[in-house]
2 protein chains.
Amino acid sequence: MENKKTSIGNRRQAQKEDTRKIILESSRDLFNDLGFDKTSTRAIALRAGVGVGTVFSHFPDKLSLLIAVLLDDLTATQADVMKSMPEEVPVCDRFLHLARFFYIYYTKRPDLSRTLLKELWFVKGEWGEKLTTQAFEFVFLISDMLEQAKERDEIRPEADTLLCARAFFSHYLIVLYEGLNSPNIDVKTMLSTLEGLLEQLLTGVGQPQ
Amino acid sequence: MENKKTSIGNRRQAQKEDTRKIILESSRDLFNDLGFDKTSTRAIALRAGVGVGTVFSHFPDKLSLLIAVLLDDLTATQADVMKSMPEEVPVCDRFLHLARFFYIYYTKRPDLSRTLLKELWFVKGEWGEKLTTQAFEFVFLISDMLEQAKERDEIRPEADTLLCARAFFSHYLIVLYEGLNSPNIDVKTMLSTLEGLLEQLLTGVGQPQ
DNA sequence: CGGGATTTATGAACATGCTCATTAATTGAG
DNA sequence: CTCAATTAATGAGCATGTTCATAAATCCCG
């Protein structure tokens, strides 16, 4: 009684945030148990409760809330992530900790991951945005950890920081792409190759001088 | 009459290859003058002349018939780099060159080459595997390129040279998923940024020891 | 309360990728 | 040439993502 008052002037805003809620812990089970392509928006709309039209006046496209639901999760990764990031040891040390958490998150549901990372670069709209923006805080993320190592002479000055992180995150990119798509996923091997890739980056290739 | 006679007993296949011509040079057409979501399979048929079950009776899916299309002209352009490529200049010129090329080829009709890098890691089938293919043959020929460099003394004899092919081929592909999201695209400004990363991976960010 | 205005929910209808049972054409042995 | 077998072509039909006109629910002012 109360709280039907206290909520009254906004009972339907409410309702709304309830039937969005509800909606996206449909697409969530349904995308766990069947896949993306084997889950239908019917059948979201059917296990939420809710009409079809419903599902898309809360989400411009079924993609959307395969976003909405695994941006969640990798927002809730970085948390962890960063609590549980070392200190004071090298900076590729770091990069490791952090893709690792990250590599967890993305082989326990490859299929899931094949679709989004599909979409990374290319989503349209709103959430298409979140996407992308999430991806440019990774990279400033990296960037001021390799500002850190610079500050203790772990890099050398003259090194440009930011363009540095794009190649960390070239390289995280492509062992995760390259892991997604073979048979036997396995961390330890992803981890391993991208620790070859970032001290390859770290000393150079070419001659000195 | 003779031309009949000659083609006698394998009527069938020849005009076998001749649908599946029509049909790909339908979708050439359409994919160029309307982009891919925007081309129905059945305008396909209809411009092909044939009913909607012939075109997947020769290919398996759309995305196949945009790779079909595609990958005919990315084999040509990597005759074209071959040819031009110059000799006795350093690695990363070579690289350039190379990338120079495809990425004229793709930032041309972005909408298509969206599509296929989207699907580039996880097609399944056979043209799937074509794609695939082609992009290893992609890592290979740099790796070529890296041990000629290194017999050259121009990197240095311990590096890994399929290692480093990985790490050009990831900052090849960013630069390119970088450029085809971007509004306005130019392949001079791709180049540069992808030249500073190489010369990044050259120099190596770490300190020296 | 009353009732017009606004927001939210709905599912029939549409477009499209793709399947598959059926038909048509071609082949080759007798 | 005949005709059974093989291969290619076909389009109606299905499943599914998405739209949009309509209905239902809620709000708020007098």
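Everything quoted here is computed from the prediction, not taken from an experiment. Positions refer to the first chain, counted from 1. Rigid core: the largest C-alpha set superposing within 1.5 Å between the two forms. Compared with the form predicted on its own:
- In the core-superposed comparison between these two forms, residue 108 has its Cα shifted by less than 2 Å.
- Relative to the superposed core, residue 136 undergoes a Cα shift smaller than 2 Å between these two forms.
- Residue displacement note: residue 188 has its CA displaced by under 2 Å between these two forms (rigid core superposed).
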Second form
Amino acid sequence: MENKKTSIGNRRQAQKEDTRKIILESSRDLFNDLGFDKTSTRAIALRAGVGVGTVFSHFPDKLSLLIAVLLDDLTATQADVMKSMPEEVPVCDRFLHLARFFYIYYTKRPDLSRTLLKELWFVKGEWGEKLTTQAFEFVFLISDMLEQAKERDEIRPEADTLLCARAFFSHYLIVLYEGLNSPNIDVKTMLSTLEGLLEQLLTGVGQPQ
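Would you mind generating the form predicted on its own now that we have the form predicted together with a further copy of the same chain?
Single chain only below; no partners, no other molecules.
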């Protein structure tokens, strides 16, 4: 009897996960096709083949759907980055490799990306915490790259790699905002700008002692 209950519970959980995946895929398609503002929760439910109440049972509002789509996409993009990450190259080259994948992701859908960056500041509650966690994971990934660079004597042994990673991340975001605000978005130009910023960061601006 217990095994039967467990089996039923597993099937229900699998069905729930499948429904969530369909809702997310439908949201992603409509956000890309219509934009965030013009996409209604009812349209998402219709595309997914579920009731509006089912959508709300998985996601409390449309903004949480947008965040969920973003987090899923960023997770998949990061997996692609790590599969192709060059190893024995300078840390700036490794970070530019990472940035390239994410810049391509955002610039393929500039209108939606602008909406993402506009809507996702200062999100509170559960979904705000998920965004914060993802950002910290990104910074920790950069910090690990810098630790490896420290082992290869690329950067000073006393350097605070977590602090430097936050600086890398800040430069990455500034270039992303500038790129998406440009009338002619160009990933190569964005990467060139980012490379210059990183080189300046690693060189420093203080007078030699």
